[in-house]
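Just the one chain here, the form predicted on its own, laid out as structure tokens.
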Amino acid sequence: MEFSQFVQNLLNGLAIGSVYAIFALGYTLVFSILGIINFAHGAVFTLGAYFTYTLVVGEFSNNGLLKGVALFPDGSPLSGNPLTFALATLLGAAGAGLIAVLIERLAFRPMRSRGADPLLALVSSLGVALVIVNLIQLLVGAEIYNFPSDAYGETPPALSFTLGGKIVIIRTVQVIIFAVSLVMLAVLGYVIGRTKIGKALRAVAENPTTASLLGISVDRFIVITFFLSGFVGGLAGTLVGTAFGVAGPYFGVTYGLKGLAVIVLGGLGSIPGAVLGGLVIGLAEAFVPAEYSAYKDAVAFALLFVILLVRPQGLLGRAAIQKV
């Protein structure tokens, strides 16, 4: 492989890996608190993209009950320049966060209050996910919706530079995705590691009973956790949507499977592990030769299998301590 091609693959892998990382953070946040995988996270990811598309475009023209309904008769006030698109993205992510809070109220809290087996809450979240994706399909259809080409303003569609006599090209949207992902990871890391809210969340994750005895409202911080999880999931959905289009109600399913692979690879409940796992899987996919691109998912999961044979707890996970 030529060095220029190596750099090209490296940049592509970092861009998609950063999306996997912030998507997997949503899984990790909930798992670290409740010890349960939220299977509705993929649906929240999808909703984030649709919410932002609604705010920017304001109309679904292909299919569904909302076909041809102009949500903004005079045109969306959040389209036309990068600043308003950024605002729409944040509002879409916030909407996804609120949906995640609603999912916690409907699918998780009733099970938790009754002391039900965690497996039942997992199945309940899967049921909520199916309801959400089918509702999306009913309202807007299963067709692909693309964001406007000027969503990021007058930026060129691609950037290029010469390396070793070869031209390396990277899509501008990939650079934006990587930059936004880094900022989001840094902000979330600061919130979790440096703020009072983050310290309370870590206390609840460590021992909910002790945290409650110390005056921490466990239910309140579980709600905050779900909002943060939904926010980062919705943000990831919009980032992917701008790069590849909003590919139907089920387009979050693929990323949901990748997210599960990421958190297992990085270590269940480990935020740094989710970041590292996302980047590793993204890079592994990027370096699959073009003629075998149809098998890149298999390569990522094969890598997961090999690593878990060596480190069952994941790259940065902690081995379970058994008391005897």
Second form
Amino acid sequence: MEFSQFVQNLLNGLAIGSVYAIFALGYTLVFSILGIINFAHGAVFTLGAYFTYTLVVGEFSNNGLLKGVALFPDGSPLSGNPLTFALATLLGAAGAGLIAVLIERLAFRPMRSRGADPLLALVSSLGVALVIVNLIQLLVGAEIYNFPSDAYGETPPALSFTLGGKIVIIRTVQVIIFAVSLVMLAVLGYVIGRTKIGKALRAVAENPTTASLLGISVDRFIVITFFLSGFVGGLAGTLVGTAFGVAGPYFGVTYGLKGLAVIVLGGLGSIPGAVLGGLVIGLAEAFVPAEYSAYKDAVAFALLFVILLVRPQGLLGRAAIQKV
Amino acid sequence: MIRTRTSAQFSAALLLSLGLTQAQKVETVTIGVAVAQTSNTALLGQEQVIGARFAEKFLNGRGGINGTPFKLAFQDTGGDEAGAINAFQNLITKDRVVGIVGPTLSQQAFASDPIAERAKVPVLGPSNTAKGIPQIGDFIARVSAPVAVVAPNAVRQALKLDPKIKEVAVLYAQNDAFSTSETGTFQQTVKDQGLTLSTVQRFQTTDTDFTTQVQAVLNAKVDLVIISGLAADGGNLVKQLRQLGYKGLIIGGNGLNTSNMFPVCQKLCDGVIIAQAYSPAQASAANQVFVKEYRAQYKKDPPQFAAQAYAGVQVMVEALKALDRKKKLNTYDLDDLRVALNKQILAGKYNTPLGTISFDKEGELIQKEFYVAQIKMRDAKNGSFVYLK
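Counterpart to the form predicted on its own, namely the form predicted together with its partner chain:
Next comes the full complex, this chain leading.
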């Protein structure tokens, strides 16, 4: 492989890998508290992108119940420059966080209160995911929605240079995605590692019964976990949507599957593992040769398979201790 | 009332138990529309729903079938074969349709058309462009021109615009049967025109990030890029090609022949050449009335998928009108009407928005006019396909 191609792949892989990482963090947060996989996380990712779109454009096309609706006939106050778009992105992510809280109330809490098998909660979250995806389609159709060009998707490349006669180009949106992901990871790391909320979350994750005896409201912290999970999932949805467009209600399905691969690869329940897993899968995909790039998903999952054969607990996961 | 219903049910049960079918006259003429209203394919199917509904309203407003309105029954096929089979079965047995316009995808047609063939129900494929569709059976025809006829026109047109074109990159969605079929035609055309096929890149219709493919295209230093995909992925590919600095001509296949692409690549769609089986610029009176009414209602030009679905319904209605003139439709048994309708569809000639069309004896479309258009964007959202002569 030529050096220019190596540099290009490395930069592409870091950008997409950082999105995988923050998206997978949502899975990890819920798994570390409840010990279950929230299959609706991919749908929350999609919702985040749609919420932001609604805030910055608010116009719906020819299909769905909202066809022809224009929420801002004179243009959205949140559109027009990157700063207002950033605000809309945060609000969109917060909306996705609230939906995740609702999912917890409807799909997980009733199961938990009846002491149901975690497998049932998994199936119930899968059902919620399908309902959300179909609801989006019912409301706004299957059209592709794009953020306006001032939402930094259309800006000129951040970096363009020639290495050994070949072009290396970095899109501005790739740099923004990488930067936002780093900030998000740092903030989450700080919240979970250094704040009282983080300590309480870790206590609930360690042992909910003991945490409850220590005066921690387990239900409240589960709600906080779901909000954070939905927030990062929704944020990832908008970031991807900004770079590539919101490609319909099924937008989050592939990311949902890939997020699962990321957390398994990194180690279930491990936050640094989710970050590492995201970057590894992003880079693995980026290094698939161009003529085989249609098979990059298969390569990512094959890598997962191989690593799990060698290290079943994932890259940074802890091996289960068997009591004898 | 209850007694009447019970006795009717008893009679029906008795007939069924004796193995007899109750011959029923056709009271209301219902045409089935089985397209993808949900799933990933809904982007195309929802345009077809608009086209079919538009035909129902417009043609009924102009007298329906010689003064009698007809009805459309819609069934959602989803994006897979099982959905298409289910939709066809429902339309045939539950909605008791005289004929079916559908399904959306060729690979769905290969699964569901044999159901209609066995039930002797005429089918008009509105967007089934793969090889072998009309050959599924006597009752299967299509109003969508096969891809092999449409695609080469675009390459010839690109060479007219830039005779210096030498190196060509071809990209296609390898998980879509239609795109893989179309790319074969494009690649053959490239060779036939004496051009060099510098790189062939594959992608998936579900992909959003095309950095790898775009990089390969840029490094191959090509003069022309040909894309076979669908609106979402194809539009994104165009966008990323332009954003990353590709300045040459781009040809899009039939899957990109929809204004749904405009919001994806926005201003960067400008200049993309599209081979079309339908053009809003087609001058016939039938098309211009259709375009005018469509624009008034939807504030944009009708896309090809809507026009083909409209044409499918129109062909069924005109064939029914012709039959009705010979013998009143309400005197037919449903089974007889379906058989007669199939014969009439294949025998007729129709002035549709696609131009004048007819069918050969196998049900293959005979369409005289094809188009090549270039996308002209007015702003970030609105654009049009400008017909290239």
